[in-house]
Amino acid sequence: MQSNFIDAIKLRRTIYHLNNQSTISDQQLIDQIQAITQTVPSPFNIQSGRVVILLGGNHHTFWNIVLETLRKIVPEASFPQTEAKIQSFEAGYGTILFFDNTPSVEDLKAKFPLYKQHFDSWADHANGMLQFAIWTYLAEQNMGASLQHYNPLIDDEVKKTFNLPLEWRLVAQMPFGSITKPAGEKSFLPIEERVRVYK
């Protein structure tokens, strides 16, 4: 019999095609978001993991500073469709905003000087379980979402709109909404490529 989870895993898809209605309570949202957040783990219990829950007109503005900050780079000839995709992003409900907070994997570095080299990669390990887990909670609340990588071009923007931290790293954007187109078909390799088992 398959689990739940296996299920909610796979409900977990990239969509593009959202609008700004949401199948659950701002309030659930949030609870769900800090729950997992505190949840989710971190190499050394670090916790460097930092996420802005990004609602209404805030999320508009989001997607404005990404559009502005696109249109002073991207050819003329070309910026219709890059237009086109962020309006997309932000026909949708709400946008989540992931960062890490550099202090605190400086300080693990001091701490921990044998495995200096190793803690940047780890917490990007440990904000992806993050993006990962309330991705998959919005798929098991029918919303989609998708993945996307403005920073650093935004940053600086971003951090200063919403008076952030300097010190926070934006590593990920995470736009959501009701879904009013699914995902496409997925092709998989030969699971047997992927997993070996050695008994």
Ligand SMILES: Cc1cc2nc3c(=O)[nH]c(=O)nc-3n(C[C@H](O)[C@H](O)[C@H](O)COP(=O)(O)O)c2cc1C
Given for the second form:
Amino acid sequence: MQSNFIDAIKLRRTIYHLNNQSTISDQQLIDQIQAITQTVPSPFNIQSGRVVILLGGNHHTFWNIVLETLRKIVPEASFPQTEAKIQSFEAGYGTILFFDNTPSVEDLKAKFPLYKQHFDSWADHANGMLQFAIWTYLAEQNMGASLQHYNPLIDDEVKKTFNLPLEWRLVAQMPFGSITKPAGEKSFLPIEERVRVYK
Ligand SMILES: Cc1cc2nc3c(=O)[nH]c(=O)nc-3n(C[C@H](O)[C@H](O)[C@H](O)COP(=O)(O)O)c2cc1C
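Moving on from the form predicted on its own, kindly provide the form predicted in complex with the ligand as a structure.
In what comes next, the whole complex appears, and the chain from above leads the way.
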């Protein structure tokens, strides 16, 4: 049977070549990201994932923070390469930041000490599910995106600039926009190596 869900999962790829157009209205994007964030599961229904949608000038401000942070640590000779990479993300329509609200996780550790060593990684699992769901939704709307990790280098400056709670931990950054060049070939391991069936 045909499944739109599986089709959307297959469509999602890492897309680095983006422009500043969107196939979705801002309101539609916000509404759907809110719906996804509300619906994606979390350990003990902790709901510690936080999402920041940066559009317009805020998207540019964000990538400028990344660029200026990297300028301080990347050797001058390789900086033009770094700059080109950051510009390719900034060329997109917007950026979605994924955070975890650490007090929610700490509360859970206090409430359920038996599981406390698992909660940090479970919070990351839930954040990954959220990232995947939003990434796949964007793909379904014919929008390209990639997943970046400039945390923790940029965390303080980002929180200061966008007035975000200090307790939020930045987990991932997702620049997105219309696709100007599709993803290349992707190789796959034999699926029998990864999925075993006993029946
Ligand atoms: C947890 C996770 C972390 C990743 N981190 C990065 C990253 O920091 N930078 C990047 O360019 N791609 C990153 N990627 C993208 C992967 O390289 C990419 O998903 C993988 O090569 C498969 O390609 P596809 O996304 O086109 O299917 C990440 C993907 C995952 C799932």
